[in-house]
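Take a look at this single chain, the form predicted alone, given in structure tokens.
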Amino acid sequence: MEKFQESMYKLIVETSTNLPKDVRRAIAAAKIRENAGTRAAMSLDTITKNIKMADDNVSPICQDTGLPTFKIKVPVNVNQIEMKKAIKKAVAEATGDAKLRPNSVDSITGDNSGDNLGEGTPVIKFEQWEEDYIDVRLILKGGGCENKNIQYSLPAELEGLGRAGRDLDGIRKCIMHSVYQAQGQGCSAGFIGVGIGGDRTSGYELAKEMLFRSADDVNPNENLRKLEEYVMENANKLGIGTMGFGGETTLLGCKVGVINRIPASFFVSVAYNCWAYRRLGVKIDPACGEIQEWLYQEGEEVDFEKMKEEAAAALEEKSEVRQVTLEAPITEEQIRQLRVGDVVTINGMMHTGRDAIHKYLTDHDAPVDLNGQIIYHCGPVMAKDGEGNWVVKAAGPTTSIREEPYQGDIMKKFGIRAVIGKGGMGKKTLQALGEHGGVYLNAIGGAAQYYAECMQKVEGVDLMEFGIPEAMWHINVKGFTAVVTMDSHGNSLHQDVEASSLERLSQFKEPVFK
């Protein structure tokens, strides 16, 4: 069991820091399709740089390492109780080493366990089989994409598509709608696993199980193969694009499975996964607990370094993006000069704030002066160096829409001028940006290493009682880049892309499968 625990630690670290080859190839193909100089191309450049940095630093690709889910097949007579204990020890060790962010939170008290252990976490599912080795697969699926999972009960009326019946064409409409509704909030371009049938629980389980398939495999079920191919071709015509900025690639993979159902229920369940598709697997020798083989590593390697050099040359040649540098405290006059589409580079101070901070600030004074300052929707992975100082290990943006009930009021209350996150915000925040003189900046979701490198020094932290991800970190940054997607003049790129993608979605109303 000691060797097995060591193997599980290696699996966790590799899954968190090293994207598998099939995912890399899908991202590389998207990069080639994208038009140079666009916001989507810039996003993909950042994503590929981030993938290499995570490799080099052996640090989390994305700061949100999700809820670790293990799917394990074991020979008869293997002790699953001891295996589970070993896995939990490995999870706690990886969390302590900042390879996982502490994400296990008590649902009643809100207390963070600090080690990713708690009731129901991590998720460990066992299945016996007649092979002579142990097959362990792990997926780290962050909250941003988890929140874009969706389940349909057929028949249903779907926005833009009309009635979806209890047939293959109705299923097709559900899948297309699931991609549309995710927009950029799930860190598109993404992958989806689809479960047809079952009950509400088993349908979602099947959808998530589909995410353990290789991105390159071919569905043996002819009907499902045609469905997967149709979705891959047509979802990319929606124009949502990387991060929801618009573009040529919205979906990187679609895998569909089917199980039986009862006559009264017909569910279509969709598990959405971001571009940072962190799932790996290993074959384990049950006699000694050592790794015999790594899974998902077949096929061609992708040279992102070469692609980065080519993209830099193309960007320099074609880019017409306006670039602006900001440093807090920011004036209202500076904010009013910004427009949707501008690329902003930030130097100086910014302050993190997620769900707990926004709720706290509604009823309390801020621990620091936020007038003219920048709030970053981010739950970083943090660690202490040899001298006991906090350092940022991973720090990409979290999904901003969760803060919609609070954001506008908090900006006005404290004089905040800029908010950074991913996926955009709603009408209430957009109105407040106009009234107060504020701006929303969209950072590249999942690019946790890219942004961590920009973070020069942690100047302090407040409200640590909320746990590391939810505390307010005060960080000095240099060269932090994001895109203006909501400005103080009533413009929202997110609203524009959603409206145009809905119009495109409506083109897929007519039956395709008989």
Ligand SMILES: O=C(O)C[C@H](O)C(=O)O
Given for the second form:
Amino acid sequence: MEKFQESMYKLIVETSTNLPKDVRRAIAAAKIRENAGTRAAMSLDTITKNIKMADDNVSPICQDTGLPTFKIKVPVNVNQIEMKKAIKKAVAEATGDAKLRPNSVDSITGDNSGDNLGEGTPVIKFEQWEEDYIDVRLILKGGGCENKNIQYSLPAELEGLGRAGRDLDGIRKCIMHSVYQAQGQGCSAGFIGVGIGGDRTSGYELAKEMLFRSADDVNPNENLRKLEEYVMENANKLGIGTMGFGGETTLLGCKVGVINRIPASFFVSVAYNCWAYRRLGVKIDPACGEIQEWLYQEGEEVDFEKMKEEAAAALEEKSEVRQVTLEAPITEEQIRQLRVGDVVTINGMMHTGRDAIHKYLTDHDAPVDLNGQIIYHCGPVMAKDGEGNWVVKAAGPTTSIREEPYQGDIMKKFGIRAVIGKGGMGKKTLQALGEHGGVYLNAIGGAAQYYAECMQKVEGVDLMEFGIPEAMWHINVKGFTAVVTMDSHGNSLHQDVEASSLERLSQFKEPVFK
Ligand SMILES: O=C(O)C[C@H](O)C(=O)O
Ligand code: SF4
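Okay, that one was the form predicted alone. Can I see the form predicted in complex with this ligand too?
Whole complex next, starting from this chain.
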């Protein structure tokens, strides 16, 4: 087993940087469905460009490593203790090489361990089997989509759908609702794994297990196959679309599994995974620990490049989008001219700030003057170059709604004019944008390579005690593009899409599976 650690390192790097072929096929199919020139098509274009860049740079597709989760099947007599040690070393090494973001945080103190090791991280689960090889699967499921997992206890009353009973039709309603409630916040278009039955723990376990199925397999259980097909067809009628911008594709895959329950409980558990569906697997030779075969990689290469050229040509013909360039410091007058739908290109300075920074800024001064400045909700992957300077390795947006309690007040307190993130924000922020003269820009979630390339120079960093993802990075950017989805005139694309998708959800109220 001397090669096992090296094999695990390869598996981690591939999973983080190279999206599997079954996922690529699903994204390519979505691209074909979207009309050229729409926001959904443009977003998918950025997504596919990002996938290609991650391949070329061997860098993380998305900056969020998630909670690395290994599922391993071993023949009898394989030493699991040694394997666990080797996996942990490989995780720490991949983190040191900026292939993973340091993501393991002490839940009480907030201290980041720096190497992705800590209590409960990574997750490593073993099972014995009678085959003669080791099967290792890894999933890197980010926090934004993890936060959109949902568990239903039947019977339940669901918005838009009414009563969901303890039967197949009730399950159908839960699944449709799970897609609706995620909106764009889990970086749609997403994949869902559904677990029917079990208890609260085993139900979620099963839901996550479903994410290890191949995106294009067919469920051998007839009832579940019908359910999966129904959900795929109808969830895509909700109009939530890529990043919640509206559009034809909301869901890229739905896999449902079932286990027994106990009489009193009836859970339907849904694990939501973003488009950056990073999960791979390998077969390992138990004698030497070498990789024998890669999983999920059957089939032809998907040529996103060619599709991109076609989309770009169509866009040039149709584009009616207003393009605006901004450079901080930004004035209130400039902000008031912006409207939902405008595409903004940013040059110059921006400052990252996410959960820890927002909490900190409520009762402290800012480490730099933020008047007229831009805050980017982002926790990047950073590395030092040969001269000891920080370079950005991956830097897509994080889910903004977590900053809802703070955002409006902080914008007013420091004079911040623009906030960039993803998934949109709520009523409190929308009101503050109107009162103060501010704008919310939605960047494409998961497009971590695409945005890292815009980041020309790291000018400095403050509050490093919060750890790399949570520190305040001061970054000079060029050509950073995002869409206005909330403006200073009370308009919010997120509010609109939520309302229209709720209306569409209610079309699915009537029983289907009797
Ligand atoms: O933690 C992050 O960088 C992003 C997170 O996965 C999110 O989707 O909000
Ligand atoms: S930022 Fe989006 S793509 Fe990245 S892990 Fe979070 S939900 Fe997934």
